[in-house]
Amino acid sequence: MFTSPLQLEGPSIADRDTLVKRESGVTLSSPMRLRMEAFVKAQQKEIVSTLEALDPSKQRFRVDTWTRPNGGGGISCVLQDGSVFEKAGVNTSIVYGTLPRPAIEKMRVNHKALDPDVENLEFFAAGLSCVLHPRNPNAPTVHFNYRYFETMDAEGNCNAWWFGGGTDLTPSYLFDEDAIHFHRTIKEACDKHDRGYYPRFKQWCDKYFYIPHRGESRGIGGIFFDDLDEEEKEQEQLFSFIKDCLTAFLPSYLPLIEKRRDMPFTEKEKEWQQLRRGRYVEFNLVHDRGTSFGLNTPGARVESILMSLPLTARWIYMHDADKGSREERLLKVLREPRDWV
């Protein structure tokens, strides 16, 4: 009697990528997935280092490095109870996995390059996300996320790809000069690549970060975009755009936190900040697609997904802002988004 020889599975795409990075490093000729991974990890280090330098109490980020069974992993950097930030998170996520046919069919609505005749496809996703919740109610909360997604054949050759991302500002108290500076800095990054990007992605942001059950936006906007692929621009052009957007983050936000972090505030103003953070929680848990996708992904790292939530928040029954108050002024802008530049 003869038995067939044991069939050993070859190395996974994640294993092969790890070997390439170890032996050859990441260069301009490397696959886009490796270049995006290297870029977001470098940006994470720079942002964490810069934010730590702001804190006179020398509070440091807790750094958690984690891995996924199917390949990839991430680095979650979270700071809590600092003197400048009540909570701050800067996370990278690198994911390898397999898309089943129903997911492929759903994605083909926006990406015709996906092969419709396969039962499954290997995929890769890389992203850097950041949420900062300051202690001082005069200082705004800020968020950004920039990401890359691609599908591959069994050999690791790219089949389809796209970029997504954006950034937005969420103040508890509105300072027009802060809003103008934030939006102007983002616009300058966009204008380097396409003067139509900022107005288009600003409108997309206003629409996305809307809380329907409250009839108001989460904040005062920024930019938001998704599914940017070869139908938009060439891959290198879009990668350059993503890099400019991400490197514009610190110049867009640092002047604001440096200006507002030491301003005096009252208990009433702190209470209002907690109410606004309640709205932040409502949007993230009820309407945010990224949170929903993450929580419904098998093997998801819940702590990293929910790092965007503030350390504290508050809900007061039937709360109304006083007429003519700073609080009422903010609500008017949240209900009717404004053009800042």
Contents of the next structure:
2 protein chains.
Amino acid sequence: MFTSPLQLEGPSIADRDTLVKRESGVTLSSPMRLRMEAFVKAQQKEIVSTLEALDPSKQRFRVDTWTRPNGGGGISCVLQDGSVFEKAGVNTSIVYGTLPRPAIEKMRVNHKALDPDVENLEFFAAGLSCVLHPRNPNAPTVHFNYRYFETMDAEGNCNAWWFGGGTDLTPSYLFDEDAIHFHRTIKEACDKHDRGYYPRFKQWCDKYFYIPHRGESRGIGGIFFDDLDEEEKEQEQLFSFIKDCLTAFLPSYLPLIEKRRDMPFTEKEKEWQQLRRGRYVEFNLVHDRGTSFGLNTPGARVESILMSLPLTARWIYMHDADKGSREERLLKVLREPRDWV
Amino acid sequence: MFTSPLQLEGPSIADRDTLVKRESGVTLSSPMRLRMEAFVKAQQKEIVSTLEALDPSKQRFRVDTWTRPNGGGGISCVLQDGSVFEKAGVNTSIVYGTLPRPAIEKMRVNHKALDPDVENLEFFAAGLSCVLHPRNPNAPTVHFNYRYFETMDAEGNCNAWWFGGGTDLTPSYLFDEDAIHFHRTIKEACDKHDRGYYPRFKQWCDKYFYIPHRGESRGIGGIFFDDLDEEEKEQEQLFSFIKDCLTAFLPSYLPLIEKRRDMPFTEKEKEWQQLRRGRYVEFNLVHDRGTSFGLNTPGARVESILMSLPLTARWIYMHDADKGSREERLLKVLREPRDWV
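Switch from the form predicted alone, shown above, to the form predicted together with a further copy of the same chain and output its structure.
First the chain shown before, then all remaining chains and molecules of the complex.
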């Protein structure tokens, strides 16, 4: 039998994981990375089909499945120019790779479990991201991202690991009842795990989604967290928390889009939405660490990273909201984040 | 007579310069900073009135004059939603300020004349920037920026100084004759001073206006340079070079906008222009050092910095240019910069 030099080195962790999945499937006793991967893929399917069902024009998501040369890959689902959403993206990405020493040293600040004495480390990352930009200016843009990261030894045994993620709402026009519903749904998911989570992660979110050069937040927040590892809680507990956050997404957002998608609106309101989309672009391109990390990763799939940008955006020099207007009311809240629950 | 504590410290350099300008005007023997300021302000007036004369709807530039608390200020001239230009900005900015030690150390890499033994240094900067985004997709976007920078002792005597700047053209549809005219006009301005300038600064421009995550240039280039000081040429010679670059702007661009402004175009061509505007936004927000320096400067006038963004932009997931189309032809040139003269 012919054996290639690569095969002599033994199968990669990604290859071994593929074999395990094919032969035994993913069960409760599978390694966390396989369980997280299976979970985000199942969630992606459910979210995509729920969003498709919203669209009376029956437009479907375009599905692109891509693989990475060193293992892993992703599924990008994007719906464009639909009747409910101008742009909707729901992406999973699974990455197997090698961390060089400087990256390990940087990560050790937050994760003492990382071995400081190695030149490089195998790592795995799995995540699900979603950004929805509705057509109707009364309906808010929403975003979430939940991810799992681990480092492994050469045999694929997990070394350090952590979870991160969050979700936030970006209305062009503020409906208090929507903001309250969104925050309350997230808070309930958090409270099941730790009463301290919601206040802590709500504050982290307000801090993260801030546009310093505008002196305003991107939207009305939600939750944001990163680096949740064994110093926070046990892995199973955190996975269960992440699962509850993710499954809270549809209940947190569906009632809002259903209520707002068919509201009448004026040209002026549409223009205001487009200006707010401009701010969204500013945050994502200037400040978002996820986007900038992605754009700086060699071989990254740029179209999947930038699916978060709106279909269209607008910049008007010296635009000013009228005194007492709905536009001014939103700006006030963006300049001074509020408690919603 | 009442004397305020501030007056006891003596007038600032900005105050003294204001007095000199009022009492004696700016002449050939004035310090370079006053001559550069006078020159860019005169150029701004001429460019603004020439561009206004282009617009049959007689729309005028909005003029905002602003001052900086520590001296200096600027004039922002912006025309929006005109019949020829969707957005046109022509800004001067004059800055008096103090450089902290880390900034001085960074600048010493390029300017040995900077005193390494001071805690801080007074500085002055004067510049003129312009970005024009035409309505017609056949007409190219154009940008230029020319600036002078100096450091001074407490009495206002110039210590180190340098010039920087450049201009570049960003067509949505490529007309070879336009690209050739633009580059030839700039080359002639350069050649009058140094036959080596155009090839050197053209290459610098191609390198600077590159969008790595897209693997393409923002446009078809022009010239770009920075840190031209006494190691390059004498101050008078460089000022004369900068003046020729600036006065070459209208001749380099006017024939193009006059030829293209009234060409018929399709909806599809307008959409392609909007996609290219999206790339312009990506370059300016992710890569442009000028923009990022501006946004990170406390107290900067954000509206003047971001006037460079187009009125509207578009992002389409996985957009592809048709084989053999005009769109594909542009992309080829953006991926492999060409020599135009």
